[in-house]
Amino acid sequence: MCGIVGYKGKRKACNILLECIKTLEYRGYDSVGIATLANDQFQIKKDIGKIDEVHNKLNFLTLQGNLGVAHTRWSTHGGVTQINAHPHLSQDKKVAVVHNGIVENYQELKHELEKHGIKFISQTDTEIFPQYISYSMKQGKSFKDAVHETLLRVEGSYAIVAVNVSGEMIVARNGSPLVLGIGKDEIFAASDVPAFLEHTNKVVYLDDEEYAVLDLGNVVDSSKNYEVYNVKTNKKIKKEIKTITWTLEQAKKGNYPHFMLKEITEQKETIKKAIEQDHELIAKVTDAIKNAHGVFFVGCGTSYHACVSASYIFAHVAKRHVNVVLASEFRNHENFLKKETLVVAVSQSGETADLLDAVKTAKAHGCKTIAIVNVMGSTLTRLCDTSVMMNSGPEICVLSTKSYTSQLALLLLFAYSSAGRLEDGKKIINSACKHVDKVIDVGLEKLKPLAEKLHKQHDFFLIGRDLAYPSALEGALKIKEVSYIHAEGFAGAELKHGTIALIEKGVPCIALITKSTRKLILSNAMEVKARNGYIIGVSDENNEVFDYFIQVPAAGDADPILMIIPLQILAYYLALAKGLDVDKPRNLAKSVVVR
């Protein structure tokens, strides 16, 4: 996952494009650069490291003109070096290009330009976009008819911004996001749009296989300084614009030292803002959930975690069966599904690729589909029949905090909808965000000298059963993912079924505990004690097999909501103490575009 930014106006564009790319940070920090125009030739700066690092050594406010592109990157094909950073030019340096996704067939067209004597500087699949649009433009074509082309030989994912030295730009997107941000007398292109969310609100999403031609020229009505056209019909398309309820103050840290920590403190809000839904758009799952021959509920990552714990709640309390698939698994169960299946696909972003293949397979074969998504307008929500929005504005943190515990809120709340106790549902969720707070405070009180105390360890094992037992899935990869720790979760049974032998002296054990599984656990984490292993309850109740006790209130059902928590905060103090960047952790993306 890559970010991209375009800007066409009357204004600097290297100052809007650095601060816009900026904000996409997030999506990519292997290498950056910014392209301008500026007396019909290109002024590039580009190299390795993060956009502060290059700034600082490259100075992008040096560039001229009020057209660019900008682009951070999360490689995937070539090298981390200069010359495979963004933005990309085209052999006669009249035509330049950022790209997010993969040119699944780049051999095949590289050698085919090759023969006619375009020599490739990169090893991207990124440089097929320029040269084949300019080498296209040479036998004649304009820029659009050459973009147009180039879209059509191109198979893969993309999201491209492409302009000219005679100042033209086109975006063009398939299986990678794109915005529009429509401004007055100036137009914008990202990857998302907190991009350019302190210039407009106003925004045009565009959908796979589409292109826009952005040319200002002298019109004064914004909302025709655009046009959308279909890449395989290549007919024009006419396009909504939508505006953005988030405000820029949501997409900043404010006082916070990082998004994490930030997000992390959201939650008391963000899960109850979850569950501030339509009673009809209720009804309407509900019902969708209740008529359905077989449901499945799709996710990757954290949000799969949630599918897991999801799974457990229907079947306690809806006494319904649901299928939990990983969306890149999710082909393997192609035979089972018949138009009066369900498929729930839980997603943040709205982006991941495997989730969209997987929708799109399930709609291939008619199946209903629901989408519990966080980004408005994402190809998710465009893609499923009915999309519930989570409410809890951008989360910026390559880490997923506070949309997991609000996925869990809302599926917590359509179990007992299914079961005919909604207000049972949502009286349990509110009780459990009485308490989130406390739980906030105690665990950054508690868990910074804990993480510092632990931060050198290599393995930390989490046990639990029940519903604590995704929480032990989900906060294993929060320290994953951010402290580069190896950690694993179980169900506690499953400890001493081979895992066991590697528990030595001091290895850290956090036993996730409810009322339900306490003597089971309590059995499990004895096991670990006994071999000398460091043990960290997470529970209502303190016991002398704790070496050390972090206390979260039993929330009944809500329980995972409230003890993924301290493990949350745990995995930020122990990224801090190891001196790490809490916010874009190494090799991650935000959203997953690329399969």
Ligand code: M6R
Given for the second form:
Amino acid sequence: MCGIVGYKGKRKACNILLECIKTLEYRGYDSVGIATLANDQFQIKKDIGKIDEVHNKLNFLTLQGNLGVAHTRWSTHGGVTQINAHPHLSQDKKVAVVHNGIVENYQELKHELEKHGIKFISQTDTEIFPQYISYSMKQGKSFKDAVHETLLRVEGSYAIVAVNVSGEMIVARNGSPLVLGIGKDEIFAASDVPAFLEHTNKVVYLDDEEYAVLDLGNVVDSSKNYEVYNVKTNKKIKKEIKTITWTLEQAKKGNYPHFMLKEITEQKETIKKAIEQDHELIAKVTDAIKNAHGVFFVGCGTSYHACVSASYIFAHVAKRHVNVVLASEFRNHENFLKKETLVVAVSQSGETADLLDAVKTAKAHGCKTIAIVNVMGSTLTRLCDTSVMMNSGPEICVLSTKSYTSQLALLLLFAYSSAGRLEDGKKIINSACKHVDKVIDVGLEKLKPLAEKLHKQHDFFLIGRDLAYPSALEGALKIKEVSYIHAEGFAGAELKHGTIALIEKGVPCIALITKSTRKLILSNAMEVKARNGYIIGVSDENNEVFDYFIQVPAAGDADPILMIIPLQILAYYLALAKGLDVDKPRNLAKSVVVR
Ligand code: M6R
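Would you mind generating the form predicted in complex with the ligand now that we have the form predicted alone?
Full complex below, order starting with the chain above.
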């Protein structure tokens, strides 16, 4: 779960690599490093810390050369130390590699190489790559053959960029994302498109078990700048160059202080865009749902919460039972999978390892698969039979915000289309969209003072019933991950089955209220109030039980879309009040590509 970049071209590599890797910092940020090649030697700078901190200390911009690699790390194997930061070099310093993924058999390979006198200096699994490649070259193999041999030996997941002192660059992927950016007289490789979007929107997506030899730009025919091979067969593969429609502005912070705030605000547009889908595609998905014998919705984190929310709408509107399963637990349902089963995989990134694993399990049983996903060309889009794009634009902040409301809108749309009421579904979403501006503006105004008052609290409890219950789960996740305040979401009635023991004077409890759940959830809020809890009501109308009131217009089945927005904003302000790094919370990374 790291970000990697490779650059080969005519320009000074360090400037480009630094800019590119900054764009990938959301993928991990405990250490960073850049290596460039100049005068047949690698120049390398790396250390622990976020990119700007390390750059201020080491100044990456003094690195020479027109070719290089960069890495931002979220550690898996080996602690957060300077030595463990990437890039890693071979013992003879002739090969440098950056890696995202996990080499599962690294101990076995390490012991094998150690027997040949190779000394490892880091505690990472990654060091296997440069050491093995260099060892293989010493046995007489070309760089290409040595990389290929290494890939055949390595078990696990990887996206790598490997370079040697002769300036050859080879990239490979298996289970971790990697995309090539094809420029006029330069070529990029990166974990994600925004890294090089400033320089080119022409991309080639590598698939699992593929590697590519990158050459210097060929102005006449850019398809000659790379050759892609299958790792298993070593046969050349023809790959299509695709044009990216995301713009650079979408991937930049602009005038916003944080991506999180930008992305929350973008919901003014993104929810509408999510439901602008091709009618044939809607019909195809609807038929697949209606004809399935058993439907599973799977996702992780926020995307899982969207699935939970959808299960209520499917029950109420389409009168269909859908199974909602955490992707990481999906294997336990294997006995219920058959050819007629439909698995709907929901994901912002399309790269979440637990989810990809679930889809592979589903496919192994012959199930039909549909992806609801934001990132074009992601692994999920290539695994599933059909993909519905969320059209939210790049989501850079580690916290999912706009992607959640797009997922909610799409799933609601499919519930309505499955009930033969597509137009009603659209109407409900479109009328909710009319209130998004106001909900955001009111939230930005009213939630800052509330966050400043409450940011020293140790716990938040969120309660909701029916459709508001998944919103409570998602609101709690938002608060936890960005403000590090413990928060738990409950189905309203559940609090009294134990957790109410934690309520004491001043403990905040956010009550999420829909029209149909009002009476019961207000009773639950009263129970908290009776124990001196502090009640924040998120509702279309005020009530005397509330100590603080956030008005959110009633939107019927689209209530969850509007209701989550104030919680996103509150989480943002809580983090700000605590002086935390909003876009890069500790211990997290945007795409969780390990299981
Ligand atoms: O990219 P995905 O939607 O598959 O990611 C799933 C989760 O990792 C993600 O939602 C995570 O929980 C976010 N940090 C939530 O804000």
